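Next up is one chain by itself, shown in structure tokens, the form predicted on its own.
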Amino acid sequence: MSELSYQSPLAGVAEPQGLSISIREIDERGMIDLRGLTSDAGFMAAVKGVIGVGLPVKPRTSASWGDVKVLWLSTDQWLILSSRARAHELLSQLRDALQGYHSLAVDVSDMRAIIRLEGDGCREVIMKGTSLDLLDPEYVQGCCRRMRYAEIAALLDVVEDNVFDIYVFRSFAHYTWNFLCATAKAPAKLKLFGAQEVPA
């Protein structure tokens, strides 16, 4: 019997050349969309005691404890980040612990592809696609957010100040890759006015 095996969405695409900042895919990492009450103390202590720390309540915010990354995604919804090796134990871990609470665990490591974005100049090439303005003292490292990207739903998350992590469904991988690729080359380069250095 054949086993199953992962293919990224994003292989078999070239290095992109001539580009202003780096731009990679992030291909080996675990995902599982978790549900449940904020309201629910034993849930909420079931989940810490598995992954090591505490879900993140607050809006836009995540929370780490060695290799595992939680992301606040709504009020009762959270993305737990693992190695991809790693998700099915802590997936199986997950729902021991949350055995007769109300929740949901599920493994969506192949629903998304992860686009990195790293250098100086990464948060000008983002808002060429979106709405929201990464000048603002909210978008520093830890935050996280949905947002509409090149028309497109996707999510955000501030890994460090100059390293951006773009999640998106599968589906649009390529239309995101190429879409960044564009406007992230050398001569579209932009340096906003209230960056630039004042002429002597």
The other form holds:
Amino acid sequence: MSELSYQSPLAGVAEPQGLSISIREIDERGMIDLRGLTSDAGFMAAVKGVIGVGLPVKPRTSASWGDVKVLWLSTDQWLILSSRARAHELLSQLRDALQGYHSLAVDVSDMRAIIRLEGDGCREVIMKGTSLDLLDPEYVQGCCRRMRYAEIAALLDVVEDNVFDIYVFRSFAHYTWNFLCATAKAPAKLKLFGAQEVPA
Amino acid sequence: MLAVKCPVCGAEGDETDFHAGGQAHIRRPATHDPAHVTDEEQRNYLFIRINPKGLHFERWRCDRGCGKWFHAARDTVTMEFKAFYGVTELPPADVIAQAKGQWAEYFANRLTSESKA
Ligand SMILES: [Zn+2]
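Output block for the form predicted in complex with the partner chain, input the form predicted on its own:
Following is the full complex, with the preceding chain placed first.
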């Protein structure tokens, strides 16, 4: 008999050397995909009752309460983040609370890989793979959005000024990791304004 | 490069963040009158498209944003977008007024049939 067991998509990758920022995988995170209508006051209240915070309705924003964070994905879709253990609890509570409402809640904890970027120059590194202008004042803490990153679908969460989480589908984890390791190399560091130092 | 703006979530971006979905305002004849669909109507619905030089109406999807479909009016010569509007909506009246040829005919028919209804 084989037992189901979770293995992180980036388990065993080598510690990257010589990068201008730090990158690491976040594997201890549960994710729930939630869909429903913001026009349905009962649905909105039921969700708030479970997760403790109202769903963010403003496009490209997130909301948090304690160890739970909600990312806006669309006008009718959110991603609820928590620890893996808590996600199981939240999911059953959500399903109970949402009985009778037109909605959907699914555990998608194993669907995406999360890579955390930290340090001065994260924005420049990410901008090598996306058309987004991350210097725009919209991209501050509390902002999240889907984007096309290195030609694949990704989700960007601005955790803090110099801390970013990139979510990609699990099968793209290695691709994204390798792309980051290449574009974040210290000699490839970009300066957006002023004269660029010639790498030694 | 085309700069696109989604009317649903307000995301602005490069055309690579969006997905072009072909001609807009195509109506499936069988939805309206399943019992009387001629071969010609069905052929037109499936294969015949307007390909104007100038103002055109298209479907686009906010692929790397909210994921919703919407409509856009675009000039195929200058590549300039004239309007972005909802997927169940008609273009703004001033843009309809600029439509020529088959599109002008289409909107005239559509507006008369809707005012009768
Ligand atoms: Zn959108």
